[in-house]
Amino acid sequence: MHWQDILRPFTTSVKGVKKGAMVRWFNTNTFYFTPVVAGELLSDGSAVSRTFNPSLVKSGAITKVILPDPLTFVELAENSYYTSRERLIFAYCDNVLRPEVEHLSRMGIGYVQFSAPGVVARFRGKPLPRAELEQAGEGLRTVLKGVKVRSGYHTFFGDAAPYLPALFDLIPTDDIGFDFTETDPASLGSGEGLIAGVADARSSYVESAGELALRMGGLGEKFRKITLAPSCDLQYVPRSVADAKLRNLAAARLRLIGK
């Protein structure tokens, strides 16, 4: 089975979820099938791993897996079973994400990223309430407890400023990520691990290493660990452009560390 969208493993392989209507993925030209929650959520932990060859993990070709964060899942799902969004958040974390992450860890996956466009890509909607961010943080803490993986929480397609510094305070992942085409780096303050989305993953313009390094401003002094990254997934540009952006991200890193 080919992984067509980030929600596909859950709409096809998680008990309690049915595949609903095809909907545009935020303001892009890609689509996803709506998760329709019609019963109690339950995963045996293999929904995501079925979408790739385990030999690619053993060979080191796959070291990282991206999953929808709890709030993005809740925002995009049609819920006809759970009595509240809070119950759905915790059911998704406890019954789906936890077994999936445990299984990925046992396979040898070293890093799990929870992608969270649904948090910041509000467009004409209001920011999500702090209480839901707290619930997502509590749920993710359960997901990650005792599991030997590093983790990140990446916000993109929108400005994360309304959720600062709460993201750093409430989300328990090793790294927090931002789309620098939407979020002003000067608004971030300081923290531990940062995913710096400096390369515009929705533009075919290939930024030079110097441009990418410049976008970091003075953040190198404010975070213990920084990962230079695309602003979001690189699926929106041609492969040749994606490869060039990754090469320049690597070159920008060397500039920043003085090599």
Given for the second form:
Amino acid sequence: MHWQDILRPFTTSVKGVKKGAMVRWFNTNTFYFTPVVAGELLSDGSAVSRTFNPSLVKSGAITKVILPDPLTFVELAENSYYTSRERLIFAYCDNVLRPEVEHLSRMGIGYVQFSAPGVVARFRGKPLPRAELEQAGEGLRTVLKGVKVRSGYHTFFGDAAPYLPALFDLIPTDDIGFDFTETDPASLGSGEGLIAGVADARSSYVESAGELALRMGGLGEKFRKITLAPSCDLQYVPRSVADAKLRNLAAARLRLIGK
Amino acid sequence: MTDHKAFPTQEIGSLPKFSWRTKPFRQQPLEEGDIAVARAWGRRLGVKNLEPLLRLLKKRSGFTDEERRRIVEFSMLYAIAMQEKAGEHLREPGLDLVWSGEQARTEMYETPVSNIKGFEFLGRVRSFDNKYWREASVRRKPAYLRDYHLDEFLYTKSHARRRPKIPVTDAITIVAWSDHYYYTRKWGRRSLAPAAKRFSARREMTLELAGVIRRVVRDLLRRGAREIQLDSPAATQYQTVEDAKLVAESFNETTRGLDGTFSLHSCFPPKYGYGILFPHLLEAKNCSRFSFEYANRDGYAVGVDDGRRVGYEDLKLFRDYGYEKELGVGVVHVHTDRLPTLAAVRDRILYAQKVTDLPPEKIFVNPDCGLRTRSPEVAYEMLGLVAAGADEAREALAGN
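Moving on from the form predicted on its own, kindly provide the form predicted in complex with its partner chain as a structure.
Starting with the chain above, the whole complex follows.
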């Protein structure tokens, strides 16, 4: 991937957005350029796809692309054009995410994940209004309508428990994801698709397959489809550590399904 | 220590390394172009005894440790000269506080961590664009090994004509950029909420490391250092109230019982700005100057009103909390080659003075952060803008 931060395709290639100040990405030592929304948002759908080599899609595996969820985008953007956050949420969904996801689907991308740290990593615990979660859900429904991709909505860097069961009720993606270093798995209840962020992607300690499996508790019976995953992006640990964590996730899966 | 000059100037972080400085350490042979650059910049900067360096570089490859040490020393001379000649067209060119621009360090994390007992390197982690740092994991309680900045300080002190300073990476930053293995395991056994465990682990690690760094600082002071800048780019990484308090606690622990001029530099906070550190940061009682990055968030227009100087909004925090000591104000954005106009730099300085209402002698002027990601040409131009911008601001004040 040629993009340097998750927002970069949009700060550089979407009409209506200018590149603003360099700012810290949540509680990490990584940074992004602030998307400054100064005009009507408009994407031709290729902002993301032009940042990666299309040959990646032909490998036979399901290829996944990660995009900023509407609430994270709105939280991190500087908006001087739209008259409300609600309008910006819908403009981002309708004019940016929809054409991007449609284009990705046509390219053969099989899975789109909306990364949503902005929902749960709330500054000093300031809660996200339920109305905004509803707006994001509504916006994503439009994004995904009729598009042939599986989709996920992954929350990380914060505890999602205050937004349960609303996340399952309002967000229309196939899977909802959680950072198990922040969210107690016991708070999840039950549902359809779950992204279980069991491997701590902020620590270089490599959990064994047994430890990872143990973190699933009894969730196996409560969700129809479970994907084992790192708690968040693996860019926060060295490559060798990331590879080891992925290997152990695969081993934990085998252990959980009894192979 | 307050200068008796309005708007004193300082370097705040790294300077770019020339290819003739880096290649011998990467086992890459020097080419004619590298030597030509050394010659051209050496002449431009008026570096004395240039010929021995050029003769040494002509060896091209196979440098001994002693030869590499000499190359680093020359590199420090170039860095010092770059600061002392910045704004060479001015009646009084140069910055007031100078140092060796990180030329003797790998970078600001790897050098200290390589010289403190208790760490093991794991591998590279990406920070910004294609910039990486080599992350280390703390495997046991950190312990003092040596004063890893002493040689570079002594060299700077004996070769700088301007007042030398020495930046030292603070404990907060080393903790934030490291894996906390030893402390995570230690606190993992306690019956606390996950967030409380993580904070307790990093607080204990921070304060223990601060003790190690205090010894490094103490040794520097004993050998003549007066200006110690504690570098804390990670001060805003963790954003809880407890973490904001820890930044001040770490500063106090590092400087406890020591006699010198201590300042703190930070940069690139999250979108909430430096406000997340207030008012707790002001409990760093030994800190005589807070030097932050602002130009990154500012516009390029000329003017000294709030609307034109949006990047400097956070300076009001100091005014609102009745802060009366010194400030370092970043006036050049270091992650772009785009240069602000001299008038815009001047107005950033004048605005900082206006909005804080501090005497101009207490407003230090500097780049936002280290210039290591810029080319030597751009870095030199930016340092020139710092010197010239301060000069223009002084003239503007005198004319009022």
